[in-house]
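First comes one chain, alone, set out as C-alpha cells in the form predicted alone.
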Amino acid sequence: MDEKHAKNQVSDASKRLQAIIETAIDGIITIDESGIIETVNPAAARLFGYEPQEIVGKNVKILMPSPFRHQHDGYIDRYVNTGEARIIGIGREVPGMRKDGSTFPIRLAVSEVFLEDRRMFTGIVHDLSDVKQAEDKIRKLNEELEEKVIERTEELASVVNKLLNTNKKLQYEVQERKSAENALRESAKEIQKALEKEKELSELKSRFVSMASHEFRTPLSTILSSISLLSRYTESSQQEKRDKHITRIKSAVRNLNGILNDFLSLSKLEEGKIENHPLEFDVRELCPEVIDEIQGMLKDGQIILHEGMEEPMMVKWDKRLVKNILFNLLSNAIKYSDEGKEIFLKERLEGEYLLFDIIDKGIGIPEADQAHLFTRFFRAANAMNIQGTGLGLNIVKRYIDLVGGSITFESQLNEGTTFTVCLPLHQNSQ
C-alpha cells in the first residue's frame, strides 16, 4: 500500500512538472550529450516557428544561425571533456534562428542534469525582441533630442551675437552722450540730466549682461549634465532615470525657447519689423486657441477658466499680435501662481471696446515695484527666484500700443493680480 501511494505521488509530481513546462511563457528545450533535441515545450516551438514534432530528434544547432551552428558541437565536446563552460550554468545573450531563416535575440540559460547514468542539458530561452526594440527606440529618442539641443544652441548663438551688436550700439550711445555733455556745460541742469541718463544706460547694460548670463547658463548647464547622465543609463531597468533627465532637458529647452522668443520679439520691435495688420474674424475663436496653445505650461492642478462671448462678434484686429498679448499675460499668471491654483480669462464688452481680464491668485506685485512693471528688464523684488527675463510685460505693452489699446492692473501681495487689456473693436493698421 505504501509503495502504491509513493508511486502515485511520483506520478502526480511528474504530471504537475509536465503541466508547468507545457504552460511556461519561456521556451524550455532538453538535449542529450550529442546535441539531439529530446523535448521541447509549446512556447519554445512557437518561438522558433516549428511544431514540436518537427524538431524533436534533430540537432539543436538547427535553431542557431552561423557561425554558432557550426561551433555548437565543439562547445558540447569541449565541456564534456574539459568541464570548460561557455554558456552552461552562466547564461548569455545569443541569436536564435526561426524556421523561416530569420534571426532574433534571445537570453539563453543552460543547466546540466544527470538522470541515472545519462547526462542531459536543459535550455531556457527568453525572447529579447521587445527589449531590443525598446532600446533602439530610446537610442533614437536620445539622438533626436541631441539634434534639437544643437539646433537651439545654434539659435541661441545667433541671438547672443545680435545682442552683442546691440551692446556695442549702447556703448556708442554712451560716448555720444559724453560729447553732448561737453557742449552743455553751461547748463548744470542739462548736464545732470545727461549724467543720469548715462547712469541709466550703464545700469541697463549691467542688468542685461547679468541677467543674460544667468538665464542662459542655468538651462544649458541642466541640458549638459542631463545628457552626460543619460549616456550612463544603458539598462532597460533604468528607464525611469532616463525619463527623469529627458523631462529636465525638455523643461530647460522650453525655458531657453521662452528666453529666445523674448529677445527675438524685443529685437524685432526695436528694428520696427513688427507691424499691425488687422483682419476681420469672430472673437469667440481667439481665447480657446490661446488656452489650447498654453496647456503645456500649466503646473500640476492648475486650470484656466474661460468666460467668453456667447454670441458671434466680428472684430477687426491683428489676430497674431492679440494672441501674443494674451499668451504672455497667461504665461505670467501660470509662472507666478502655485500648483493647483485657478486662473481666469474673462471677456466683456464696454461700448466700442472689448476688455480681457486675466486673473490669478499668485504671489502678487509689491506696491513699491508696481510703477516700474512695464520697464524693460525690470523684475519685481519677490520674483527674483523665478526664472524670467523682465521683458515680457514690456513687450506686451508695446504690442498693445501697436494695436491702439491700453492695459491696466490691480495687485495685492500674496493675494494675486488682475491685468485688464482694453482693445477697440476695430483697429486701423499703423
Second form
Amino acid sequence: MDEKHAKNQVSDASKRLQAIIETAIDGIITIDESGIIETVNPAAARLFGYEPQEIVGKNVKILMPSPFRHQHDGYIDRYVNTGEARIIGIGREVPGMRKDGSTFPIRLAVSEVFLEDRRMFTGIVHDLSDVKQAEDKIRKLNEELEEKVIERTEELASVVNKLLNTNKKLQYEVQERKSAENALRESAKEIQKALEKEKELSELKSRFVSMASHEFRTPLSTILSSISLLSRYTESSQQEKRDKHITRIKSAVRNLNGILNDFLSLSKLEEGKIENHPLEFDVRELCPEVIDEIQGMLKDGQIILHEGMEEPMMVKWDKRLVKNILFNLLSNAIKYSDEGKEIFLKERLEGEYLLFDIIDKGIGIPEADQAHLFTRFFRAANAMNIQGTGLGLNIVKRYIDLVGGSITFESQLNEGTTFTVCLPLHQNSQ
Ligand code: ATP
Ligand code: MG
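The block above covers the form predicted alone; next, return the form predicted together with adenosine-5'-triphosphate (ATP).
And the full complex, kicking off with our chain again.
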C-alpha cells in the first residue's frame, strides 16, 4: 500500500514536471554525450520550426548555423575530456538556425545531468529575437535621433546664419539711414548757412546804403560849407583862408572819389568785369609809380620809405591790379597811423615769389577784430572815428585771388601793422 502510494507520488511528480516542460515558454532540449537529441519540448520545436519527432534522434548541430555547427562536437568532447566549459553551466548568447535555414539569436543555458550513470546535457533556449529586435529598434531610433539632431543642428546653423545675415543687413540699413540722416542734417545746415549768408548780405546791403549816404554826406557838407565860406573871403589879404578851404574841398573831393572808386571796383568785381591781363614789365617801375600817386594822401610829416629790387627784374603781372592792391594797403597805412610816422614799403624775393611788406607804426588792429578784417564793410573797433567804409581790404583780397597770390598780416595794438602780399613772378591770364 505504501509502496503503491510512493509509486503514485513519483508518477504524479513526473507528470507535473512533464506538464511544466510541455508548457514552458523557453525551449528545453536534452542531448546525450555525443550530441544526439533525446527530448525536445514543444516550445523548442516551435522555436526552430520543426515538429518534435523531426529532430529527436538527430545531432543537436542541426539547430546551429556555421561555424558553430562544426565546432560543436569539439565542444562536448573537450568538456568530457578536460572539464573545460564554454557554455555548460555558464549560459551564452549564440545564434540558432531554424529548419528553413534562417538564424535567430538565442540565450542558451546548458547544464549537465547524470541519470542512472548516464551523462546528459539539458539546454534551455530562450528566444532573443524580440530583445534583439527591440535593441535594433533602439539603435535605429538612436541613429535616426542622431541624424535628426545633426539635421536640426544644420537647420539651426542655417537659421542662425540667416539671422546673422539679417542682423548684418539691419546694421547696414541702420548705417545707411544714419548717413542719410547725416546728409539731410548736413544739407539742412547748408541751407541754413546759405540763408544766414543771404540774411547777412541783405543786412550788409542796408548797412552799405546807410553808410554810403553817411560817407557821402560828410565830404559833401564840407564842400558846401567851404564853398559858402569861400564866397565871403573877398579881400586879397584873405588868400590864406581861401587856400585853407580850397585844400579842404580838394581833400573832400578826393575822399568822395575814393569811396566811389571802392564801390565801383566792388560792383565791377562782382559782375566779373575786372579781369587779369598780365604783361611783362620791370618790377622796379611799380612801387615808385604807386608812391607818387599816393603822395596827396600823406599826412603832415608822414613819409613812405621804399626798399625795392636793385637789379632789373621782369615780372608778368597785370600792373593795374597790383598797383590797386598796393594803393589800398598804403592808403590804410597812411590813414591808420599818425602824422609824422614812417611807412615802409619793402620788396623781397623768395624763390618764384615776390613779397611786398607794407609796414606802419599806427593804431594797430585789436586781436578780436583780426579774424574779420577781409569781410566786406568790417571795420575794427578802434577805427570807428576814422573815415572809411570797410571795403578796401575786401577788394584787395579779391584782387589777390584774381592774380593767384596770397595776403597775410601781423598787428600789435598801438604799435603798428604789417601786411605782406605774396605774388608769383609770372601770372597766367584769366
Ligand atoms: P575803405 O578802405 O573802404 O575806405 P576802411 O579802410 O575802413 O575803408 P578796409 O581798408 O577794408 O576799410 O579796412 C578794414 C578795417 O581794417 C579798417 O576799418 C581798420 O579797422 C582795419 N585796418 C586796415 N588796415 C589797417 C592798418 N594799417 N592799421 C590799423 N587798422 C587797419
Ligand atoms: Mg581802407
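Positions refer to the first chain, counted from 1. Throughout, rigid core stands for the largest set of C-alpha atoms superposing within 1.5 Å between the two forms. From a predicted model like this one, the values you see are computed outputs, not experimental measurements.
Core-superposed comparison between these two forms: the CA of G308 stays below a 2 Å shift.
Residue displacement note: R98 has its CA displaced by at least 2 Å between these two forms (rigid core superposed). Relative to the superposed rigid core, the position of the CA of Q171 differs between these two forms by 2 Å or more. Aligning the rigid core leaves the CA of M64 displaced by 187.6 Å between these two forms.
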